[in-house]
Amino acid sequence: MNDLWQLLGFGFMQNALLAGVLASVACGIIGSLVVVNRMVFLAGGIAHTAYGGVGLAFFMGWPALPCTLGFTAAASLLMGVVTRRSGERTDTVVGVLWAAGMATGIILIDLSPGYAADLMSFLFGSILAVPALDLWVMFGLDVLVAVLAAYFYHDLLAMSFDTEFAAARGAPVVLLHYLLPLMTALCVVMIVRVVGLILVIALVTIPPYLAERRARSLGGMMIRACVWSLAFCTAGLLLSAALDITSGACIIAVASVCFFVLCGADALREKLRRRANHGA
């Protein structure tokens, strides 16, 4: 325990905890919208397409975070355009773009000169190596996401449950159709350094799903999801430091264990309730 407290005194550990806080805000807000709009597969497509942005950054020698952000934002808008026109073929189109983005990233990295030393940090996360500049970028993205969510809150709420009703009440449904994937892209890029591209979808979906079980409103769900995400990031980070294992995987492992335990407890409680009612 003393070693853990001493570890918290280092700047890189403080940066990691702060990165967890900033990522949790985005995960709570955007993840809740992803879950209630049933966009988990689309969010997964956006997350894996971001690998193309990583490959482009390495190939061109550009800064990784801004390049990945721009590439992922463009890919998310493309997904919004295609899925709006494809209708029932949405899952197929997203799957193709998902694979194309991954393939593009792999090819560009193969063609890049030298050795991509930071590649593993993008795949599996490197929260302990988050620089101060990335923290400022994450903070700016958090502010942007929070402002957009607050401004369009009632329209997003209406569209999340009934698109036709939202359009009838004057909500900018078409704009929101493109805005949601774009905000998801911002969220994905923000938490790449925390858990990596491969595990990012779990952190976007598990906390909102757990929050949805007890929340009575979309806003309440967002707040609860932020708390869950922060708990997972903090517990996973401290556990990874204590056991000397990969932080991103440890964060997702903690979230997954909580997910299965709580879902199992709910299923057992429901089974006991039905048995009690049957006996009565």
The other form holds:
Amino acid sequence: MNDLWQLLGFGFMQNALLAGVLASVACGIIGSLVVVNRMVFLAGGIAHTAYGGVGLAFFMGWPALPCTLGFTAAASLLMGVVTRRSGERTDTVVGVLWAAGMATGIILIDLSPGYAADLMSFLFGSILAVPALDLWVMFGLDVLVAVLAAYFYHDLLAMSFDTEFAAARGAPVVLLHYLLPLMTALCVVMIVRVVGLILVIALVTIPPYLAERRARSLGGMMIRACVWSLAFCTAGLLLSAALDITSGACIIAVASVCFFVLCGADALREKLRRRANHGA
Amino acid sequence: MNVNQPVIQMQGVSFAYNGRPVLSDVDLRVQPGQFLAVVGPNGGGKTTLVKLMLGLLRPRSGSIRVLGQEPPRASRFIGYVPQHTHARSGFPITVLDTALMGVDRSCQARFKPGREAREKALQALARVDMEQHANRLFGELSGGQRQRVLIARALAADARLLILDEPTASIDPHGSFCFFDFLCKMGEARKLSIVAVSHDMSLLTTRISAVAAVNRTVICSTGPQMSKPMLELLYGRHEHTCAMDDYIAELSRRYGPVAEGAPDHVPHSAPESPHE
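Moving from the form predicted on its own to the form predicted together with its partner chain:
Let's see the whole complex now, leading with the same chain.
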């Protein structure tokens, strides 16, 4: 216990916990929208294409963050166009963009002279080495995402529930169709730098799924997802420090175990309930 | 708005998806208080017709007036029940919140719906006999109950015109008859005009006031009846030796304009032309 307090005294640990909080807010809001709109695959595609942006920034010697942001935003808009146009084929096309973005990144980094970025740090991030500036950027992003989600709340809800009705009622369905992948792209790029690609996908899917079990509204689901996400990040971080294992992977392990335990408990409860009904 | 003005008026409307014609030369008129049943085969253009009325699609030629306005403008007064909502049963929303989606957004605050809006939504739920379920989750309901909630959502819009696309797709055949009967009664009681798309012929035995047969074009009749030309539009023309011809003859005896009258009367008593 003493070790833990000592650990919390370190600046890097405080930054890491703060990064977890900030990532949780964005992931809770965006993740809920992604899950109810069944865009998890699309979000995965956007997250992986981000590596193309990283590669491009390296190859051209441009500043990493704006370059990756621009690249990923463009890719997300392209996916928006594709999902509007090709209907049934969207999953295939998203798969292609996913792979192409990733390959582009690796090739460009191979071709770049000098120091090559580590793929592992892109995949799992380095939450223990978050600079203070990145925290401010993430804070700004959280505010932006929260304001957009609040402003378009009714329209997003209507569109997620059924697009046709929303369109017939005059909701800006086309705008939202592009805005949602774009918000996902913003969220993903910011958080990839901190916690890594795989953790982003885990945080965008697991907490919203668990939140949906008990939520009675989309807003409630977002808040619950934030809380779940925060719990996973904090527990994972402390566990990783105690056991001296990779933090990103540890956070995902905590989340996954929780996911399987709770799903298993749900299934068991359902089975018992049915048996009780049957016996009665 | 003039009381006697038609609720829907389509003249010479054509539409094509990527150059492939779906509907051509459609003339259609729905009078206030009418219940129009839209029947036809899959791919015949029923849903396209509905989307044209709603302004979700623009016609390639011809003119459409809904409640006296060009389609998307009147959408405030149209209650629309889409063919299927893609919401999964796990979608986190209550019955009341679903109905609230239909209420005009100008009387709603950003998060908490105002009292007025809540009242409207509850009234709409009461009309479909679902107000006691207001606080349940939408996903917990049965198919028929969900459909009622979606109608309440449509009604909550102060609808003067209700448009339903295959409303009984998720209800069993027995329930679907009751459902159409319920719609007819509600329409009469609330002086609503209703357009319901269905491939379910049992619709013709309820108290609907007009039928539109849709297959590339539209032929209308007044009253719950199908004339021979309408049946031929749906099923095609067949030789007398073909079993299909017998079927059409049987159907036109059953659903035809003058059930007990001579078949010769058929073409005269079927007012296909809306330009009277």
